[in-house]
Amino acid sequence: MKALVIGGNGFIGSNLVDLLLKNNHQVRIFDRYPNRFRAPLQGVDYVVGEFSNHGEIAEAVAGMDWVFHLACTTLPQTSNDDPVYDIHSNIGGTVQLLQECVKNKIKKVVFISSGGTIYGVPQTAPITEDHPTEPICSYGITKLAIEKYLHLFHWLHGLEYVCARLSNPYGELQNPDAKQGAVGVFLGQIARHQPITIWGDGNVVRDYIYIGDTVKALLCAAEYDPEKVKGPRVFNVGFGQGHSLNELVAAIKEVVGPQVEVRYTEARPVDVPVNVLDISRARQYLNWQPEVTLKDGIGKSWDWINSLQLK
């Protein structure tokens, strides 16, 4: 197949592009900035371009199979300090690929959703993805929409999609100096010799998943056909068990030593007290379930943040 990976060049884009690129896939990379952790690869097409303009998206789109779309303009806390730049920028453009993907008779479109945000609060732990959709950020928001518009195109349109609800992946190629990434920051600071920055007590509760299990769930995803197995469109993609932040320091000591020093700081309004998803929905479709637990996909990402020689 020929995959167009819009945001190819960011975390998830580039271990995306690597597992496709195995399984013999021809990929062409649409962002608006180069990869800063590696040279470009060979016989990739890299067309650099905002997603924003829809004369760039079309040429990007012209001749693909699958669409990945992974471009986001916006953090899910910073989002509600402009709701209506995240509106325009996200929504606005995926309409706009949208439209270009129903041009060029595009066979599958996979939208990189958010099971941290889109559910909000949960009512209930591990949470399906029949749960209440009610997020407290605007990231949330225009996740939902666009998972709501892709429906739009496939009912008008034929469209067809799967759209992944990530919980919170980690591992190679995660920018150490991001804004949200607890791994990849923490590993970062401690590379460094800095302290690991906290929000609130520490209890707050995660689902991370490693990254190779994450796009390997993304394949699974544009294989998958849910026409003819009558099965849904919309999954959860996590490892399926939650770990507070005070459990994550501890498994970071077990792998780098305990000379681990955290500063605690107020909580953020933003952060939900627990968000856990309930997998059982990809392992049935997909035939996919993660492999790598977390303290060896800290130790992974570890041996890669210690290839940086970060000062």
Ligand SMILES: NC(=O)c1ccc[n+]([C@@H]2O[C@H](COP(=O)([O-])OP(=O)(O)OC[C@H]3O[C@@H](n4cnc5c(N)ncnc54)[C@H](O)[C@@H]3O)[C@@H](O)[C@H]2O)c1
Given for the second form:
Amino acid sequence: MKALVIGGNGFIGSNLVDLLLKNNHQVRIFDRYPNRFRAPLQGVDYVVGEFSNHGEIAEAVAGMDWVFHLACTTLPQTSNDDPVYDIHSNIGGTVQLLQECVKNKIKKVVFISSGGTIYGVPQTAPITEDHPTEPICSYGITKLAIEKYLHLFHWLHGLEYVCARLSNPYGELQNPDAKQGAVGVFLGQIARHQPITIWGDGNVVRDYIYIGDTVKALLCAAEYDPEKVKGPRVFNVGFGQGHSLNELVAAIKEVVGPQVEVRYTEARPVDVPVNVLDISRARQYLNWQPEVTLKDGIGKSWDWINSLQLK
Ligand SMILES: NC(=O)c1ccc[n+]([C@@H]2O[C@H](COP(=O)([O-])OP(=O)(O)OC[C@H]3O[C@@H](n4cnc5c(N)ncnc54)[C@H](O)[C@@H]3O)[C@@H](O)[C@H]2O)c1
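Alright, leaving the form predicted on its own aside, put up the form predicted together with the named molecule.
Okay, now the whole complex, with that chain kicking things off.
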């Protein structure tokens, strides 16, 4: 297939591109920035552009079969600072993209939604896809709105899509200097001989999933035919198990050694206390399941962080 990966130079996108190439798909990357951690790959068609620019996105979609939509201009913790920007840049840009997908008869749009924010404060753990959606950040609301537009475009125009409500991915190519992604940030701090900083008391529970397992789910989502099996189009993608930040630090210490200093700072209002996803639906319909344990995944991430020789 000819696959367009929007946001393909980022953490999840780069890993997805590797998997697509390994499976002999043709790849075009649309991104506003080059890849921070590696040189351009041979055989990939790189397009530099701004997602909200209608003309640029129209050109990028032309001639493609699959579109993976991974671009996002905001983060959960900062999106509440400027919801108007969040709405304009993410929802407006996505609706333009969907119009182009219809025009170009795209076979499947795979959208990376957010299992960590879309449900809000969970009433159950693990959380199924039928759980109420009450996001407590603008980022979660725009992700939900985009899911609804995908549903609308399917209803109106037959555009086929899958939404992957992703939990907390970690692994190779995760920026250690980013403002999200505890595993990458912590390992980066350790590599620089700095203390780990935890917001709150470390009891916040998250569902950490290794990036290799994550991108396999995205490829399965592209290959899946919901019409044929009369199946759903929205899936949780996580490991399905929760670990507190303190447990995560303990697992990190098992890999890197015990000499890790931890500092606790004030909790953040956007952090829901527990978020663990029920992944039964993805197991059943996508024929997928995560395989890499937290300890093994941290080991792979640590090897990669060390290869960066951070100063
Ligand atoms: N990393 C996580 O913890 C996580 C969890 C759930 C969902 N997601 C979602 O997955 C997607 C990818 O996340 P990631 O962690 O790989 O992020 P990332 O920041 O590493 O990568 C995103 C890429 O998109 C590009 N991009 C962003 N806005 C753009 C724009 N307006 N025009 C062109 N390119 C643009 C960036 O340059 C970057 O290369 C996002 O939609 C994010 O919301 C991420």
